[in-house]
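One chain comes next, on its own, written out as C-alpha cells in the form predicted alone.
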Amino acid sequence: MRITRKEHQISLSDINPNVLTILTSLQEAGHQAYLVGGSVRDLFLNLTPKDYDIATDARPEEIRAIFRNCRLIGKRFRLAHIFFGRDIFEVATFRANHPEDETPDARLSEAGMLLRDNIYGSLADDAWRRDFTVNALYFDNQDLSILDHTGGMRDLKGQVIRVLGDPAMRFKEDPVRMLRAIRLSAKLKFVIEEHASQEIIHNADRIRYASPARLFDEIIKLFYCGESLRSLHLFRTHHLFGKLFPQSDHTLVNHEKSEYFWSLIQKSCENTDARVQQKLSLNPAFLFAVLLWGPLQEKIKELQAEGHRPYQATQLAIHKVIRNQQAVINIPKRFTTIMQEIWNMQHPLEKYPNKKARSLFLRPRFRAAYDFLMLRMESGDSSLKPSVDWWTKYQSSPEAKLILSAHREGIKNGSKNVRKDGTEE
C-alpha cells in the first residue's frame, strides 16, 4: 500500500539534509533507497527522530563504492556506516528470510538465535524481516509517499505494537526484541498486541541468551527513553525485570523494606524522565546504583551477621553484588567504579555537622552522591533529612564557594591542592 503526501504531514524539511544526500546519491546511481524504520514512525507522529536508517537494494560493497565516507561493519548483519563529521548514518541492504539449510549466509545458534543473516531480497522481503509493523514503513523522498507492506500504518493509527510474524519465533531469533517492544510501548504509549505480550511473558527466560553487552545498551535505552517509569512497570509485569536484575527482584519481593526500595527505583525513574525532558545529562552509573541499592543493603546485613566489620562488609558486598549483576548485564568498568564511589560516600554524607566536609565536597562524585542521598530521603527514609538539609546549606555557604573557586583555579594553574581557607599550599 502506498500512502500519498496528502495523507500524512512528513515533508523533506523535517529530514536531516545529509540523509537526503545519501538517498539521492543512491538513487542517482540507479538504486532504490528509502528512509525506513523508527524515523518514519516518529516523523509521522510529529516526534523528532533520534537517528535515521536507510534501506536500499544496493549491496554493501556497492554502497561503499558510491560513498568515500563509508565503512562496512558487522558480521551478523552486514551494514554500511556513512560519516558526515560526527554524524553516522546507517544504510542496510534489503534482506529476506530464508531457511538455514538453503544458504550458508543465514545461521542460527542451538538456542534458535540468528547469528548471521546476510540474505538479500526485495523491499517487500525486507519489510517482513523487520521487528514490528510500525517499524516497517518506508518513506520515498522522490514523491513523498510512504510504502506499507505489513499494515504498519493501521497499527500506527491504532496505537498498537504488533510483532511481524510469529512472536514466539521472532523472540527466539532475537530475545532483545522483547525489550524493544516494551520500550516502544512505553515511549509511544502504545499497547503491545495481546499475543505478543503473552509471548514475552512465556519467553522472558530466553533473555539470558542475549549478549550481556547488548543488554547493557538496551537497558540504557529502556530507562532513558523519556518514559522510564512506564517502562519499569511494563518491564516487571512482563517478568523481564527479575530475569535481568535477579538480586533486585529478590529484594523487592522478600526484603522487609521492599516498599522503600521500590519507591527509590520509581522516584529515580521520575527524576530520569524529568532530566530527559529538560535535555540534561544522565549517567548510567547512577541508574545501576539505584537498581542495586536494595541488594547491596541486604548483602551488607548478611555479611555483618557472619561477623564482618561494617566497612569490610560493605566492600565485600559491593564486590559480590556487582559481580553477580555482571553475569547478566555487562556494566562497563567506568560505570561500576562510579557506582562504588556513590555507595561509599553515603555513610560519610549521613554525618552532620561533618568535619570532613571540605574533602568530601571536592570529590569528583560528590554531587552524584549527594543526589543519591537526597533521593533516598525523598523515597521514604526521613532519618536522612537533617543530613540532606545540612549538605544543601553547606553547598551554598561562603566557605564552599571559596573552596570550589580556589579548587577550580588550582586545577587551571596545574595545582590540585588548596588549603582550608582556599589558598594554594
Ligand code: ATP
The other form holds:
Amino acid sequence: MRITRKEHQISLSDINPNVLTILTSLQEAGHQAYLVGGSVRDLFLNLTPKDYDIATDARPEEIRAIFRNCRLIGKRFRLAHIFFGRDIFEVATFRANHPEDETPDARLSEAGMLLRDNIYGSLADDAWRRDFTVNALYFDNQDLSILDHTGGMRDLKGQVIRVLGDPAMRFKEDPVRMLRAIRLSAKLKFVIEEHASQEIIHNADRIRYASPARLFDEIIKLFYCGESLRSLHLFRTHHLFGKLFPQSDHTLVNHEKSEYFWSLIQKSCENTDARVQQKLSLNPAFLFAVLLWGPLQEKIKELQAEGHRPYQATQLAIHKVIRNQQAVINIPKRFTTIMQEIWNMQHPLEKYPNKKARSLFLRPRFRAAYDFLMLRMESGDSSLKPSVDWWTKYQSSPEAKLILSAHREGIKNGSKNVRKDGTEE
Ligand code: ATP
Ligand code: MG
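Return one more block: the form predicted in complex with this ligand, after the form predicted alone shown previously.
What follows is the entire complex, opening with the chain shown before.
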C-alpha cells in the first residue's frame, strides 16, 4: 500500500540534508533507497528522529563504491556507515526473514535465538523482518509517499505496538524485542497489542539470553527515552524488571522499607525525564546506584549481622551487589567505579557541620553524591534534611566559591583536568 503525500505531513525540510544526499546518490546510481524505521515513524508523529536508517537494494560493496566517506561494518550482517563530519548514517541492504524450509538449527540456537541474520531480500521481505508494524514504513523522498506492507500506518494512527509475525517466536528469536516494545510503548504512549503483551510476560525469562553488554545499552535507552516512569511501570508489570534486576526486585517485594526504595527509583525517573527534556547530561552510574541502593542496604545489614564492622560490611556489600548485577547486565567498569564513589560518599555527607567539607566538595563526584543524598531525603528519609540543607548552604558559601573559581583557573591553565560535577561525564 502506498500512502501519498496528501495523506501525511512529512516534508523534505524535516529531514537531515545529508540523509537526502545519501538517498539521491543511491537512486542516481540506479538503486532503490528509502528512509525507514524509527525516523519515518517519528516524522509522521511530528517528533524529532533520534537517528536515521536508510534501506536500499544496493549490496554493501555497491554502497561503498558510491560513497567515498563510507565504511562497511558488522560480521553477522554487513552494514554501511556513511560519514558526514561527526555524523554517521547507517545504510542497510534489504534483508529477509529466513526461509521457512531452512532447518531451524541452522539459524537458531537451542534457546530459539537468531544466530544469523544475513539473507538479502526485497523491500517487502525487509519490511516483514523488522520488529513492529510502526517500524516498517518506508519513506520515498522522490514522490514523498510512504510504502506500507504490514499495516504500520493503521497502527500508527491507532497507537498500537504490534509485533510482526508471531510474537512468541519473534521474542524467542531476539528477546531484546521485548524491551524495545516497552520502550516504544512508553515513549509514544502507544499500547502494546494484547497478545504480544501476554507473550512478553510469558517469555520474560528469556531476556536473560540476551548478551549482558547489549542489555546494558537497552536499559539505558529504556530509562533515557524521556518517559522513564512509564517505562518502569511497563517494565515491572511485564515481569522483565525482576528478571534483569533480581536483587532490586527482591527488596521491592520483601523489604520493610520497600515503599521507600520504590519511591527512590520513581523519583529518580522523574528527575531523569526532566533532565532529558532540558537536554541535560545524564550519567548511567547514577541510575544504577539508585536501582541498587535497596539491595545494598539489605546486604550491609546482613553482613553486619554476621559480625562484620560497618565499614567492612559496606565495602563487601558493594562488591557483592555489583557482582551479582553484572551477571545479568554488563555495567562498564567506568560506571561501577562512579557508583561506588556515590555510595561511599553518602555516610560522610550525612555529617553536619562537616569538618571535611572542603575535601569532600573537591571530590569529582561531589555533585552526584549530593544529588543522591537529596534524592534519599525527597523519597521519604526526612532525617537527612539537616545534612542536605547544610550542604546546600555550603555550596554557596565564600569558601566553596573560592574553591570553584580556583578549580576553573586550574582547568584554564591546563593543569589537572578533573571535572567538578560528577554527573557531567
Ligand atoms: P529509536 O532510534 O528512536 O530508538 P528505532 O525504531 O529507530 O528507534 P533503531 O534501533 O534505530 O530503533 O532501529 C532501526 C529500525 O531497525 C527499527 O525501527 C526496526 O525497523 C529495525 N530493528 C531494530 N532492532 C530490531 C530488532 N531487534 N528486530 C527487528 N528489527 C529491528
Ligand atoms: Mg532509529
